[in-house]
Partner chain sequence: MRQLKDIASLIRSKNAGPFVLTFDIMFSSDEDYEIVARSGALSREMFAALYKQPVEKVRLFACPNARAFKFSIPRPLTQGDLGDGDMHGGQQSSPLMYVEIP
Amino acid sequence: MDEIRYVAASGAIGAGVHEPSLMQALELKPHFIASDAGTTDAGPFALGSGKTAFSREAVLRDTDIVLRAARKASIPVLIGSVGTAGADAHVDWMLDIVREIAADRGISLRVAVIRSEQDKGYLHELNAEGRILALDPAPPFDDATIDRSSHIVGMMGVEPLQAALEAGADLVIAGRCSDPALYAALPILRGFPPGLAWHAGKVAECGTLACETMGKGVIFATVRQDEAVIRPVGDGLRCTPQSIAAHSLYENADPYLHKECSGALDLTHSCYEQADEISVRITGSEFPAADRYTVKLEGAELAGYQSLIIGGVRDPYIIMQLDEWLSQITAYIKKGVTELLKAKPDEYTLVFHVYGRDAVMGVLEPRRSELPHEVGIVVEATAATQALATAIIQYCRQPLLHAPIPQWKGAITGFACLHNPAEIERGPVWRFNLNHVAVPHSSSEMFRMEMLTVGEALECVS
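Show me the one chain in the form predicted in complex with the partner chain?
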């Protein structure tokens, strides 16, 4: 085998796979199709709650398209970080979707399910052995962090995916997974250089985001012993050396070094050349192996239940003394909550997001002192129960409305509520609580693979 070819179907299953481009890419004879289906980008909700960012309908549609294309070409499909966060609940959700597709289409699939949610007892043991290490920056971590987490997942590399492919899977449903690993697994298994395999995967994993201008389509990649070639398939799509080089910056702290379980993709010496009108040739990428195998952990815990109130201020006298006005209101609220609701200050969190001043940038805002003519304020109360959060936010309304300022004599109404009732209940909210790696005893012990036959074939296919 002198090259491995594959299709990256989408930047995310559920965001919309462009079927005509995928079908067109089949003419280039790929060896597999892959796509990731998750990210932390949307926030901690999916990992914390076990729910998903994309709808079941959207994921079913995209998965159906990809499975039909793969069946037509008789090649396997890998889908990673399923259900947004890749916890066991998300894997089960995805497996249920695949069962429905198999039943509807009357097909039978050999499905490798790889779970990456971590058992808390196992993590306690690793921690006791000093095998959980902080990345920089990392939140504080101890055994209690493990216990507080609703879900902790480990991000798998190529090894579990390779085991699934070697076991003959038609479809690999992977829990939390390094996105480029989905694409690097087979080329590395077949003996192609890890640097080129990982780099091609890194470019392919965001779909057409690596093109000069974004558009509908898929990315087709070819990995050889001495080069990787990235080619977009879709109307008007084009990759250039600059667009491919620039892609390695996106959502990465370091544009040259990308850490994975078994090593790090090093782009310091990568070269990019226009291979044809729309394709780019990559050479020189390296993947030095790590001294020890590490697995990145992601965890989320309940931050509490939240209620909020949205409103605005237009009075220039209030706006010119906004800090004093808000601290006066805060003091009033804290006293009232202690006396009337019997909640201690450490039992809830009150946050004022002041739009028009620094709500978007917070402490990074350099123009905080410039006075706008109007500000929007979102007041958030977060507490251990929804009832307490709502009681606190309901208590906030009166002081917001009527806190006095020295410039006006007599009662004022200084806060414009947007809604009635003024409060909105948000339900549970979550926070990410880990930026750590685990050092397992082996590359396989954190991931559990199961081979299933899903669906019954209604027709004989040869």
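Positions refer to the first chain, counted from 1. Definition used throughout: the rigid core is the maximal C-alpha set that superposes within 1.5 Å between two forms. Since the structure is predicted, the reported quantities are computational estimates derived from the model, not experimental observations. First, how it differs from the form predicted on its own.
Trp430: CA moves less than 2 Å between the two forms after rigid-core fitting. Put the two forms on the same core and the Cα of Arg397 is off by 2 Å or more between the two forms. When two forms of a protein are overlaid on their rigid core, residues whose CA moves 2 Å or more are considered shifted, and Phe415 is one of them between the two forms.
Form predicted in complex with the partner chain already given; the form predicted on its own follows:
Below you will find a single chain and nothing else.
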């Protein structure tokens, strides 16, 4: 085999697959189709709650498009980090969608299901053996961290995916997964250079974000022994050396090294050349093997329950002294919460997000001293119970409405609430609680694979 060809159908299943471009890409005879389906960019709620960032309808639509294209070409599909976070609940959710598609289309699929959620007892054993290591920066970690986590997943590399492909899967449904691993698995399995395979996957996994200007389409990649070529398929799309080099740096802590379970993609000697009008050739990428195999852990724990008030201020005198005004209101609220609700300071948090000044960048905002003509304020109370969070936020409304300033005499109303009633209950909220890696005894022990026949034939487990 001289080359491996594949299609990155979308940057995320659920965000949209452009079916005309995908069907056009089949004319280039890919060996497989893949797509990522999850991210930590969406925050910890998906991992904590077992819910998803995309609707079931959107994920079903995209998966149906991809499966129909793959069946037309008789090639496998790999989908990783299903359901946003890749926990077992998300894998089951995705499997249910595939069952519905198979039933509606009257097709039979051999499906490899790879689970990445970690058993807490197993993690306790690894921790006792000193096999859970902190990255920098990392929050405090001990056995109690494991116990209070809602879910903990391990981010798989190429090895479980390769096992699924070797088993003859038509579709791989993978839990939490390295995005580039979806694309690097088969090229490496077939003997192509790991550096080029990982690098092509790193670029392709976000779909047309790697183009000079993002648009509707797909990414087609070819991996050879001495080069990888990235080609967009879609009207008006074009890749350039700059766009591919820039995307190679995307989401990297280090400009040259991108760490994976089995090693690190090294871009030190990578070169980018225009291969044709719209395609880019990559050469020189390397993948030195790691001294030990590690698996990135992601965990989420319940942070509490949250309630909000959203409103705005347009009074120029209040805006000129906004920090002092908010400080006085905060002191009044905290005193009242202690006296009336009997809540100690360590039992809740109260945060004011000021939109129009520094809500996005916070203390890093370089133009914080500029006075806007209006600001939006989101007041956020988080506590151990929903009742306490709501009681605190309800207590905030009155001082926000009528807190005085020296420039105005008598009663004023300086804050406009967006909703009525003003308080909004958000319910449970989660926080990430791990930035660690596990050192398993083998590359396979943290991931569980089963083969299912889904569709026309009776479902069976092998």
